[in-house]
Structures are given as structure tokens and as C-alpha cells.
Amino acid sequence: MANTPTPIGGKYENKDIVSLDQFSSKDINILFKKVGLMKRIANKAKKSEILKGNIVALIFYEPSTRTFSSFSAAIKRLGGETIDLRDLERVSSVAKGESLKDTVRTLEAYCDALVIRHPEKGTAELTSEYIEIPVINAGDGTGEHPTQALLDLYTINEQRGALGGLTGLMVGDMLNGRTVHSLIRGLSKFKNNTVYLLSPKELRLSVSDREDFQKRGIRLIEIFSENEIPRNAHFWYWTRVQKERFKNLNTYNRVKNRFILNPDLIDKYAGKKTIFMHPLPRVLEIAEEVDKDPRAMYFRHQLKNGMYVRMALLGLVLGRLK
């Protein structure tokens, strides 16, 4: 069984990043203070040398567009290099039956850190026990997606000016959604936050997760109808119903488009400063007309913030930012 991940404790260098449970509010603020420098580096469109000489392996067992590209761009913006491994079960020695343990031990010989996405919950933490170099969780099944949560927290803080005293709405797959699991963990680090959870009954947050999160001090309120959406919330966080998590496609088809973010819903319940977020990819759960709304963050801010936050995180973990 995997051990409890090591807390950041104000010192990122050589730490594995596998869960938001490792972070305190102070740790999050330390990271965010480095993001401004990363923005300036990226906006100059000139390669930095902060990660010059570093090689990072990107090992993805699941499909990814944004997370893979964001990590790759973050490393290269800072002058580092990558070993890119995607679709491992088809194109690598995994197809020959090689174990995860042997794969990551092989990569450890060639690089300074490893970023992993895997369909099984807990795999990133397990990987961190196999190797000595830092491991960063890029999504582990229905578990967590810590770097997505960090960029989401950064976006909320950037737009709302605080991470405490917030009222938020999360919509979609609460049961399987690793992005919501990590974001709730992140919001629980700050005081007086309330989150409304809107999902089909089949995709409710598990009782154990709900009890665990609420022990951390965050207030969670389950709702099952758009009519229960609180007016003027600080943020709405929409997620897709994840087809790949369903064994029964009939169940998926029954719940996939239950809640759709559209202009009518916005006019009825959103405030003038409510921001609309989504970890992407979307399928049909956000109407394209919403993209033009200046409160829509998913293309306008979250994507770039993801690169900036990952730049800062990599610089800290590899000991190149102080």
C-alpha cells in the first residue's frame, strides 16, 4: 500500500506532487508568487534557461491534449527537454508486457523528473515509491489531478482576488471527476468556502468522500436540480460526464447531458462577476454561445494559467527556483 505523500512544508525541491493533501495554504501561495515571473517569461516568447540541462519524462497511459501539451510547453519555455511517451500500451514495451515498475525505473535512468497520467487511482503515488526522482501526478483515474486544481485555484484567485469566503457551484460527474476531487481539497485549505454539488443521482460524490472533505472544514451542499443553483455564486465549475469511466453505455447515455451550461441558465442564476470554468475537454455540456461571454474562463484564462502554474511548479520541484 502506498504511503501518505510527503507534505510540501514550504519546500518544494525534490518533492513528489501526487495530491492536494500535500499542500497547505502557505504552500499554494508560495507557488502562486512564482507564477508572475513565469507569465513574463512566456509572454516574451523567448526561451528561458531556468531548466537548462533538465530532462523530464512525460509518460501518459491515457489520452490527453491539454495536460500533456501544457507540461511539454512549460518545460520547453524554461529551456528543458522532454522524453515524450504517449499511448504506452500500444507503442512502448508495455505492449510486450513490461510492468509499470520496470517502465518507470528505466526512465529514471534518463531524466530528472517524471510526469505520469494513468487510468488507475493511486498509480502516481505508487510510482513515487518505485523511483527516487520527483513524480508529478497528471491524473490518476478517478483519484486526483493536482496540477489542474492548482491552475483552477490560481484562476479563481486571479479573477476574484481571494480563495476564502467563496460560494461555488460544481456540476457534472462528482463520483468519478478527479478534477473536482482535487479542487475541493484545494478549496478546503482556505476558510469559509461553500460549494454546491449538482450531479445526476447516479454520479453523486461518494459518502466517504463527502464525509472526508467536510471534516476538512469546507461546506458541501448537494443539489439535484438547476432550480436549486445559488444566485450570484463566485464561480461555476462545469465538468463532462466521463464516458471512459462507464462499464454500461446505457447508463452513460442516460446521464451524459443532464445539465448544460447555456445563456438561459446564466441569465437566471449567474451574477455579473460569476466566472464560468471547465477543465476541458467539453462534449456538449457547455453551449458554444457561452464561449463569447467575458466571464468564461476555460479558453480565455485556464489554458494559459495551466502552463504558467506548471512552469512554476517544475522550477520549484527541480530546485531551479528559490
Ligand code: NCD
Contents of the next structure:
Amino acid sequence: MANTPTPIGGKYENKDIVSLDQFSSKDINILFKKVGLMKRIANKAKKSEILKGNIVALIFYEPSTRTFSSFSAAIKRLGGETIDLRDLERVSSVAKGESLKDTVRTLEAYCDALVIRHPEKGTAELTSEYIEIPVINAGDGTGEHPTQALLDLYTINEQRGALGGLTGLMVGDMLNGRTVHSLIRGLSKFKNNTVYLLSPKELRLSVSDREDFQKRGIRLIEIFSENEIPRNAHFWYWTRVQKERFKNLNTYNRVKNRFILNPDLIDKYAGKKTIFMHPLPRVLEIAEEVDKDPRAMYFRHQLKNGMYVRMALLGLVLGRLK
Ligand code: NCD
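Please give the other form, namely the form predicted together with the ligand, since only the form predicted on its own has been shown so far.
Once more the chain from above appears, this time first in line as the rest of the complex follows.
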């Protein structure tokens, strides 16, 4: 069993970022205070020198569009460079049977930090035990996706003006969705949050996650039908049913698309200010007509915020932003 990850405790430099458990509300606020500067750097189209001379390895054992490219853009916008390894089973020595441990030790020789995505839960933490440079978890199987949760929290705070006293709705794959697992941990750091979890029974949180999360002071209410959606929630967080985690595709086909975000549902249960979020990729669980609704955040705000938040995080972890 891996050790509990080190708390940030107000000091980001050299820390591994593997779980939202490492953050206090204060740590999250320290990070968010840097985002304004990151926005200005990114939007000026002027190269910053904050990460000049830094090389970051992006090592992705699972497919990715947004996480990979926003990390890559974040590093480049700050004047740093990347070594990109994707599809490792085909292009790297993993094809020759090299272990994860040897692969990451190799990258440590060339890079200042390593961002890793892997299909197995716990891999980011394991990697952080193999090497000394900071390791950032870009998704470990059904475990966590801390940088996604940070951008989600940033978006909620930006749009709703607070991270406490909220009522939220999360929908889809509570069992396998790592973004949900990190976001619940993140929301637990703030007071008086209630989250309704709407999923097919087969995809409810695991018993161990449910017990673990309940202890944190966040109020979680599992619901299994649209009729139970609270009216006028602060945010809706829709997710994809994680097809790649199913051993049996018949089960997947039975539970996919059970809950669709569409204008009817919005009319019935959303408020004027309810925001609609999704980590993307969306498959069919949000009707395309919702995209143009000004309350839809997934294309308009979450994408860019992901880059800004990752810029700030890298600057802090690499000790280049104080
Ligand atoms: C998510 C992931 O990989 O966990 N995507 C992302 O990084 N934005 C969500 C998903 O794949 O459904």
C-alpha cells in the first residue's frame, strides 16, 4: 500500500500532486490567486519566462485530448519545454518489456517534473516513490484526477462566487469517474456543501468511497431517478459512463445514456444561475443544443481554466512562482 501523499501545507515547491486529499482550502486559494497572472500571460500571446529552462515529461499510458494538450500549452505559454510520450506500448521501450519504474527513472534524468496518466489506480503515487522530481497525476485509472478537480473548483468559484454553502448535482458514473472522486474530495474542504449523486444503481459510488467521503463533512445524497433532482442547484456536473472500465460491454450498453442533460431537464430543474459542467469528452450524455446555453461551462470556461490552473500549479511546484 502506498503512503498517504504529503499535504501541500502552504508550500507547493517540489511537491507531488497525486490527490485532492493533499490540499486544504487555504492551499486551493493560494493556487487560485496565481490564476489571474496566468490568464494575462496566456492572453497577451507574449511568451513568459517563468518556466524558461524547465523541461517537463508528459507520459500518457491512456488516451487524452484536453489534459495532455492543456498541460503542454501551459508549459509552453510559460516558456518551458516538454518531452511527450504517448502510446508508450508502441513507441517506447515499454514495447520491449521495460517496467514503469525504469521508464520514469529514465525520464527523471532528463526532466524537472513528470506528468503521468495511467490506467491503474495508485500509479501516480507509486511513481512518486520511484523518483525525486515532482510527479503530477493526470488521471490514475478510476482513482483521481486532481488537476481536473482544481479547474472544476476554479470554475465553480469564478461563476458562483464561493466554494462553500453549495448544492450541487453530479450525474453519470460515480463508481469509475476519477474526476468525480477528486471533485468530491475538493468540495469537502469547504463548509456546508451538499452534493446529490445521480447514477444508475450499477454505477453508484463504491461502499468504501462512500464511507470515506461521508467522513469528510460533505453531505452526499444518492438518487437514482431524475424526479429527485433538487431544483435550482448551484452546479450540475455531468460525466461520461467510463466504457473502458467495464469488463462486460453488455452491462455498459445497459447503463450508458441513462441520464441525458437536455433542455427539458433544464426547464424542469435548473435555476437561472445553475451552471452546467462536464470534464469532457462528452459522448451522448449532453444534448448538443445545450452547448449554446450561456450556463454551459464545458467549452466556454472549463477548457481555458484548465490551462490557467495548470500553468499556476506548474509554476508553484517547480518553484518558479512565489
Ligand atoms: C476525464 C478523464 O480522463 O478522467 N477527461 C479529462 O481529463 N477531462 C473524463 C473522462 O474521460 O470521462
